[in-house]
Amino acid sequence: MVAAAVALLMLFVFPMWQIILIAPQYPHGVTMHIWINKIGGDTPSTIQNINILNHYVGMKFIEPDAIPELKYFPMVIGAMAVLALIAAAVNRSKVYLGWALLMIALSVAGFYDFYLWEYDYGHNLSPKAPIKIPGASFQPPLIGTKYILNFTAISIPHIGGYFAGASIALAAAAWWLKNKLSRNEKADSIADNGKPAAVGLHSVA
């Protein structure tokens, strides 16, 4: 569980997600990095370049300061790391499992929020866009690859995302190991209680 807490805190060190846009004019791709508390890219001008592309089709500009999730997600992750350490101190398998299930629930909620964010950016287009394609949407994939006009959009976890997944796996491993140790201790206790008491025999010459 301590390792799970450390793995979760890696979200403050590495990006948790990345969206890569590849097109003839960007053969090497433009990569946007989504951190737990900010949005950046592989170059200082990444967000600016993406916003220029978005402008042509009427998508909103990406403005990290206007995204509330980037403000409260760090508090959520910090709280979960503290709870992981508390779970380690409590040292009960049910607490380990509860933490893992809570992390899974938060991850599902995070994916759903990410989907809504992408949907809003891809569908709520400006009527004053220089390029208008009736019925078209420009929503990136939640995960995987999607072709949008002449762009290939790839949405996959970054290093921080894999660490977050590892934290859940570590908590699940802690739960399994704790249950296994408890079963072994119980079996040993039953075996010890079932042994006949030793009786000393003394012969008198």
Given for the second form:
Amino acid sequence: MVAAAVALLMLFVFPMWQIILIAPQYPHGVTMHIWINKIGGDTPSTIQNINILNHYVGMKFIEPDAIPELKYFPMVIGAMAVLALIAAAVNRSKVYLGWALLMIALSVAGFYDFYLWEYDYGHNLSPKAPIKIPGASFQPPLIGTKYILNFTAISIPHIGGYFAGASIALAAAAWWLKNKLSRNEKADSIADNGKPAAVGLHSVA
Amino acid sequence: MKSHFGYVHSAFSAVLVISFLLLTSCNNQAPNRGGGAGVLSGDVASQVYVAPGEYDEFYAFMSGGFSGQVTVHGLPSGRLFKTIPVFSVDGEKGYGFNEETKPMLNTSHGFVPWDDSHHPELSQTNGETDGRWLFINGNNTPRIARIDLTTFETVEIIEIPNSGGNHSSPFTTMNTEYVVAGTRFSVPYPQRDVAIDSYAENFKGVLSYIKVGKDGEMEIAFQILLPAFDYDLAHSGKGKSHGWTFFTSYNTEQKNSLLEVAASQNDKDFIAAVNWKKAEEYIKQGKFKEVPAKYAHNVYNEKTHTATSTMMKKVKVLTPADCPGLVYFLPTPKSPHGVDVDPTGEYIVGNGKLSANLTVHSFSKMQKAIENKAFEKEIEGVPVLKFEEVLAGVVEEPGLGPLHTEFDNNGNAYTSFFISSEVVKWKVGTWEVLDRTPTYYSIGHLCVPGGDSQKPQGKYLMALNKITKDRYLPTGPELCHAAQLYDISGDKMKLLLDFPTMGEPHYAQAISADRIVPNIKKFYPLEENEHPYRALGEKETKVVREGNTVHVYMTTIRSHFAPDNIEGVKVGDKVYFHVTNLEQDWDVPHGFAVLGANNAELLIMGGQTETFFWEPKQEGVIPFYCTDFCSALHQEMQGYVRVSPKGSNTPIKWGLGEDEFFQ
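Okay, that one was the form predicted on its own. Can I see the form predicted together with its partner chain too?
Expanding to the full complex; the earlier chain stays at the top.
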């Protein structure tokens, strides 16, 4: 469960998500990185370059300062990491399960929030856009690949996202192991007349 | 083919006649490509074919000759990538036109808009080309330029005083400690009003050593005062001969008129061997004279995006008579042109352009001769070593008019022969001729990648030809110059490709692309921009009037100028548009041009600020626009300046758009 906390904190070390835009003029792609607390890219000027592309079709400028989630998401993640450590100390299978379920719920909420932002950027277009394409939306995919005009947009997790997923998996694993060991303990305690179990091992899982 | 060289045995005058016939008779001949294109084997095309989107293996940096520039080609395709403006103004890039680069072309004679560039020379580390910088000499108004190979821009030019015709230059030492400059036209020393026929008495030949610092910055360390010969070409030693430079000379007859005859009388001229490590000792000991010398030193600053020109006032001069062991003369037949040192550093090839044979000196024999004082005589304090005591060997009758030699990585040498129009491959050490191949026509320099370094990369040889005659579709009286590419990986040289070049390609150097590509800069970071008139965002744009000078702080970003409407400019004002390109992406320059301006355009790279000077002469509303097709809305990237009559009250006003759509 400690590992789950550490994996979760990797969100502060690596980007959580990435959107890669590929076009003939951008053979190596323009890669936007979404962090838990900021938006960047594979180069320092990626956001400027994406904003330049977006302005042709009247999309809003991406301004990280105007996205409140980037302020409170880090606090949520920090809190979840603390909860994970508390859970490890408590070392009860139901606590592990509860943490994992809470994390899943938060992830679903996060994805929904991400979708809303994408919808907003993709649909809320300036009426003065130089290029107007009736009926077109420029909303990037939530996950996967989509063709938007001359661009192929690929939306997939980055390293931080995989770590977040791993933290849920680790919590689930801790829950499962704890359950299994508890059952064995019960069986053992009946057989061996109550020898103490090696608790330390599973709290590290 | 061999019988052709029977002519060599006849008198030298016959050689001249032959060369005259060869040069003039081509006009009357039907196209004759025997031995060349007609017999190209089928796989040749694939050897030079670089598929669309693929990269060439080598960069080739070619002198632009009398264009004053450098061109960058790919090998083996021969494709032209870029013309780097160096010594001549270039309207395409605004070089020498915008305020920032005008100081690059400043000299002690004022602004000089042109020169004749000859010998590109790559910087070296441990005798190997390292891809940091390219140096090139300006022959007419003696200068050396340094090009930064992360940006492919000229970043420094230093003028060489006491010199006339900077031909034996720049030719680096093996760790780029120095580049050199030798005068091809000796001039009065110090320069003054004397009778031309007082040449022998008043003229001197000056060799200069230009120290190269760790960031490439150049400084004239010292000059050496030599007899008034014509110092033609040079190469520095390497390996065992590191610490020496060899300069060829002609006109040891010291004549000042009808040189084609008068300077071709001596059987032997000299290669001047200069011990520059010794020179450093003499400088340390204070054995120099500091003499007044006015020369410009121009440096481009990548942070301010601006060049500054500093007028230098003094130079240190060493005189051989005061500095024993500094210079020796190696007698070399006959009016030697190129001097080339083999990769081991042992052999010094004197390409006697009017000689029937190719003379090769030995560095170790030279050392021994110096030790034994095997001197023939002394000229102005310079000992002349005995020819036989320094001679390593002779390539017998290889061709007519040897000019230059380059080397491969297998102990072979390749010499260009101007008169017989061919390249001859010979074995270093045995002096045996291994192969010969014609060139079309009249080859000057040749180039093997790394071919003048300690570690040649081999594979290809490029012939740089002086005339093309019937090789290409004709273009009026002036025909293109050209290079030819040969495969030298086998025993026999094989012609692969002809391709036209810019100006007259003198020398060229080639280097494998992987030594340059990883260091290429894609744009200039805006946060590092220290231009005094920068505008790092549209909020910083403004128009400021100071008397009759107007400064426009302008920005560009796809696809507009900020501001794009300007009022309050008056006839007779001096208007400076300081344009900062806010783009921070690769390959997004913006251009800037103003109708009727007596100026070229600006071409501004991402993150750069450049300044356009304009003196409006007529009232009206003058359009300006972006010249580089930057984006889908490039055609919309335009603006207006209102020019009011002199003395009118139109207030200074500027603007962009109506709403916040463009921030």
